[in-house]
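Single chain ahead, written as structure tokens, the form predicted alone.
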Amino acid sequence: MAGWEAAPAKVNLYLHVTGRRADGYHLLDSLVAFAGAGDRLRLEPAGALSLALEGSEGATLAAEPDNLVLRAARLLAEAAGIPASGRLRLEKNLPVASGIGGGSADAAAALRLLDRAWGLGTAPEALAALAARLGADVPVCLECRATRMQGVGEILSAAPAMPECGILLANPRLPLPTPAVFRARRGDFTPPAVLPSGWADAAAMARSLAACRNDLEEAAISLCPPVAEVLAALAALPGCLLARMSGSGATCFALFPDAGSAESAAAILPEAWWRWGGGFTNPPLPAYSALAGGA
């Protein structure tokens, strides 16, 4: 049971709202990648299932009666026909309700960690089905690697070949609930993006992604005007190749030629913001390190 399970931040490099189903759920097209920033989850032996919250952002979840991590644990145990047990420790480093899939990544990490610790060996397809019951972003967070996500999150396909690239994440420390942003959205639907098989370098990827958009950005700014301030600040940073909001916000990202440039640029941003600079990652993840300014 020893060791931490990483729950990396999910970044929507673009997000097109392509339609809406009869049941009200929106259809999306998005290229998702994962940053080196993230939460971490650990399981320790114990009888009854419990969850302890730690980390710089842990206090923001203290009032939640049923964290997604606990829901994931109970769902997996129920599917396996075993009692849920163990003391889970969630090191919360990502801001809550911020458009980078923190809760979904935590739930996915719980499924991976507990399936291994409990010796279940659940088939990937079955684990993905459980993930979908927890939320639209949880399936893509299970593998935490660059993926194209469509439908309501259930259609996953290979991403274009991603080059080495730096990424900076910044959030004005204001939560922005996803349902409210979708309700505030106005305008037509956007066709799915046309993507190449890959990009030679970060600059080529940024030029290609500039032809796409985040269809929730305008709605998010109407509800949370500081998002526009963050976007302007990112776009003005030296070396920035592209600035855009991730998911339903309020976290925004900027692409840079390399991880070092992104890390240096993060230090320029206001200390009151949550910010992180580094690179994209695929498992296994490095130890978490962030510039998480503000109290």
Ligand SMILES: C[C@@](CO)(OP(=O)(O)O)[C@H](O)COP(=O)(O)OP(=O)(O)OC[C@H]1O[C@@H](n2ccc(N)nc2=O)[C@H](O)[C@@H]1O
The other form holds:
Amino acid sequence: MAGWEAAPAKVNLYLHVTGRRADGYHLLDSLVAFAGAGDRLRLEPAGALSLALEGSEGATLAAEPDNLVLRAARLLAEAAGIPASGRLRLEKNLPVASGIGGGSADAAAALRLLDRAWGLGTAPEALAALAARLGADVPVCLECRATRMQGVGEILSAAPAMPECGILLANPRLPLPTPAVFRARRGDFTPPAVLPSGWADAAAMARSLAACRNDLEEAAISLCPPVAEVLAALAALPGCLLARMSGSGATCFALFPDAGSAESAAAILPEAWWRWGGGFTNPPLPAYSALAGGA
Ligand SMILES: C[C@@](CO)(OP(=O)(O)O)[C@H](O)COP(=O)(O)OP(=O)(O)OC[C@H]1O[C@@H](n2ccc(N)nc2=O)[C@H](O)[C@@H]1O
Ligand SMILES: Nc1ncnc2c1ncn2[C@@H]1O[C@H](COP(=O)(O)OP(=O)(O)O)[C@@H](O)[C@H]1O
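Next, report the structure of the form predicted together with this ligand; the form predicted alone has already been given.
Everything in the complex follows now, all chains and molecules, and the chain you saw is the first one.
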């Protein structure tokens, strides 16, 4: 039986809203990276499909029938024409509804884990299509490594070569639902970013990213003013190279030269906040990659 499958936190290093589709969904351009922080998912042998929640944030999310992990499991089983089975255990460490895609990462982890455990060998493109049906962020979470995301999340391409870099995540423990933030957004659209093929070090990456923005930051602050306090606290940390909000918030991130300085800086932040400091995760996952040109 498979071990723990990692569901790392997704970080939008920049997020440009470039347009809007006729159905109301927003067109995005975003560089997405994955932090060492995350949830974990495990499958144990059992008959009927079930889900048990554990971990520091587990109590905030009931094992309701529409949990994204169960939806992913049922969708995969249905596509394969098999009954969904097994006892899933989700260790929930990421705050819920916080702009770091915990639910999307869990759904993607469920697709990877169950495809393997059920011996399905689903083609990467077919798995990515199932992922897109579960949420706009699930395809990029299936990749699980630094990726450029466009369209509403379905157009994925290789990220610039990422340097060694530390990342700190901080959330004021206030949930912020994604639809409300998109609804509150005002202003023009932003063109897609122009990115180099890679960065020599974290400082060069931060300088380049500083020319980009998160187009949802203003809307998130209007709905949840403490986001501005988190951003100010991060920007003031010694060694901080860039402070910005991730996704639709309320989690904000700060970049540091290395994982050790991000970890030390996290300890300075208020204990009442959810905070994490460390490095990025960038594993090669060729078996599940639907990126043009493969891994
Ligand atoms: C904003 C982003 C950036 O990575 O992240 P989060 O803040 O959610 O982590 C994502 O695009 C979110 O993806 P995801 O969380 O999967 O969104 P979904 O469940 O598909 O959509 C929730 C709702 O957000 C709005 N939505 C979402 C994505 C998009 N490109 N345009 C939208 O307008 C729609 O109102 C939709 O009904
Ligand atoms: N396994 C899950 N983890 C987190 N949220 C989930 C999960 N399953 C369903 N949800 C629902 O999805 C919504 C978005 O959750 P999440 O992915 O954490 O948000 P965000 O992408 O903003 O970080 C939550 O409000 C929650 O009710």
